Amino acid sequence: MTGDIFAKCSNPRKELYLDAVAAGYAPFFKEMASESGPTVVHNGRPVIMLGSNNYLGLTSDERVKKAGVDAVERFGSGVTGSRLMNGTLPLHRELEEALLDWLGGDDCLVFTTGYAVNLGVLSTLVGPDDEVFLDSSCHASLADGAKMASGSTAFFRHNSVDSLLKRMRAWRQQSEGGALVAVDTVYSMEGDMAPVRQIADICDEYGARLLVDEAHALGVLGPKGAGLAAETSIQPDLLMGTFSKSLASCGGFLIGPRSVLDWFRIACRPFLFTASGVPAALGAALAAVRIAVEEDWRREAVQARATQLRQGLLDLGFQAGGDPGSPIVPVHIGDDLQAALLWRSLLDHGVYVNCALAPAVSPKRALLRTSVMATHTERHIDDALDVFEVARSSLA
């Protein structure tokens, strides 16, 4: 009898997920019935939102919302075409220019999603004789982009400059091809930051190009929120970012040399063969960029609330992580079941967090991922800390 391609869809991992759904302990696909602010409505009641990437609190800003509405009124609900064909609007050009004014660089391309940026960069650049070097904790979009590339992939230990150096040295001894090092500047689960200065130095020494993914740093770190690369005064060869976090919308962008981006315009499949972002997303992102640059209080507030939350969790005896300045504060649990039980107890008591289990994190390294917004108040964080204490006690 021939095999059935659907057979792999029945497996222990799926059964465990369905059992968790049936028992009410699956921490995924929860419906939020209001905008993503410091609190959200879930199951008909308000809960403190500590699970959003809305770091600057701009998704509910009236200026951002109005810009999205105005874009729909002017350009309609969608563009029904790719950037290559009929899907490029004046908003794309304005947004690309605003990003260059903010972040510097030679040229900029706006993509429909941030995920597509990383898929496109790696699959377009890394050819048969080339190698891409990725941190073992890199975002899935980088790992998937490497799978799509025709070249080789080497993973180095998380944030280990020595591990990267060892792999780069071994590669150069046996290859004359090109190399790309691609790193997140702030890691989405751990909330820690890449040693980008040392990584840039290794790239210079071995003739590799450097891509930095500023998705979780943009708007929060660096001068005027320009990211970790700007904070550490390095000039990466390529810089990508997203609109789906601090910039209150959806989409992504790539900044780099014009000669490279001109090639992407005609060769990057994730850019060429997908519909352009909808006008509302472009209009909202453009307004958010302008606000993010000007309103420094948002950066100060998000970092203050993250510090308050991290220290409060440590004082309660939780194993809280994340580097200073990061808006992400992971609470390390270890055991998947214990993480899911605490997640559920927190939600029952009025706080929503993200529960990260394998394969999002390494096995036996489950964590609760919390993150803060500039629009959280000190009272929001104090109330959330009270809930953490109560939720833990309820499981004892």
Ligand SMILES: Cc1ncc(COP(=O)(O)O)c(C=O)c1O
Given for the second form:
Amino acid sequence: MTGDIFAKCSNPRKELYLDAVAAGYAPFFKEMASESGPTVVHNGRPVIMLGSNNYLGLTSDERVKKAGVDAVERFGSGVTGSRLMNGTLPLHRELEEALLDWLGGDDCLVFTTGYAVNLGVLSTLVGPDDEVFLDSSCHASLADGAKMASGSTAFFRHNSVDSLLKRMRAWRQQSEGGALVAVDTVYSMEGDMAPVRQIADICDEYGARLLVDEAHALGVLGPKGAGLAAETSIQPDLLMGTFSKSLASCGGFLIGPRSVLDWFRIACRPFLFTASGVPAALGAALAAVRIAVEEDWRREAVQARATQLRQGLLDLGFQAGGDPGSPIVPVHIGDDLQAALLWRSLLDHGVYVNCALAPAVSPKRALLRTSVMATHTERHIDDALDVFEVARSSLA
Ligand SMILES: Cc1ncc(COP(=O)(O)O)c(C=O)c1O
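Moving from the form predicted on its own, what structure would you give for the form predicted together with this ligand?
Below is the entire complex, every chain and molecule, led by the chain shown above.
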């Protein structure tokens, strides 16, 4: 009897998911029939959106939308080729220059997604003799990049400098290869921040290179929204970000030394073997970068709304988390079923949040991930808190 490659698709987890879909309790693939603003239209009615990464509220900004439309008018709907061949536009250069002006650094490369940046960095740099050190809660793109790399991977305990130090020491005693430490600066589910200064010190001490993933920090933290590295005055060897959050578009970028990025230009497979981002995405991202730098009120507003939401949830007795300054406010629930029930009740009463269940989070660590935008008003958050109160009592 030979095995069938499809056999693994008959998985109890899938059956559970399909049962949840049939019962209307699956918190995934919900259609939003409007722009991703502070409220969205779902099932024909407005709901308060607390499940978006549109932190600066720029996806519906007229200047950003117009820049996307103008880019389509000028360059068409797609580039139909990789950046290496026919897919590099003047917009790429302008965007790379705008990112360097904002964030500093020697050289910048725009990728088609942020996911591809992390795959690319790890698979291009971590060779057979090398080690990559990853936080146990790192984004999937870093973990997947480590799988693609030919070197080995050591996971250290989430945000534990001691754990990193222990693994780094043990590795250095038996290897003369190169080391890369890669961390998210703001963790996407928990909304907590990495101790980047201590991590940078360890990298210096052990001759390791440091990659920071600023996906959830850009636009929100640091001077002019330049991220947690800028806020803490560290200089990572490599800095990546995405356009799919504060920058209201789609795509990613990497900043690093020119000597390294010139190698990436001809050797980084997730950069080379995929089509370049569409002109609309590039045009919108460029406009969003310019606005993000200029409009300080947006980061002040997003941080104020996150503080209001976090405090309000704590006052209601929820276990709300996330570090001060982070736009992400997780509500820790624990049990998957309870989380799905609360998620559904919130939606029924007019609030959309993201539901993170195992295996996206560790077993028994289910949470509702909420996040806010600069364009939420105090009233939106107060209304959402009222709904949390109602939904909580409907569970009890
Ligand atoms: C921390 C982090 N890194 C990287 C990515 C990937 O970014 P993109 O959406 O541009 O592929 C994400 C997006 O989910 C993220 O949260």
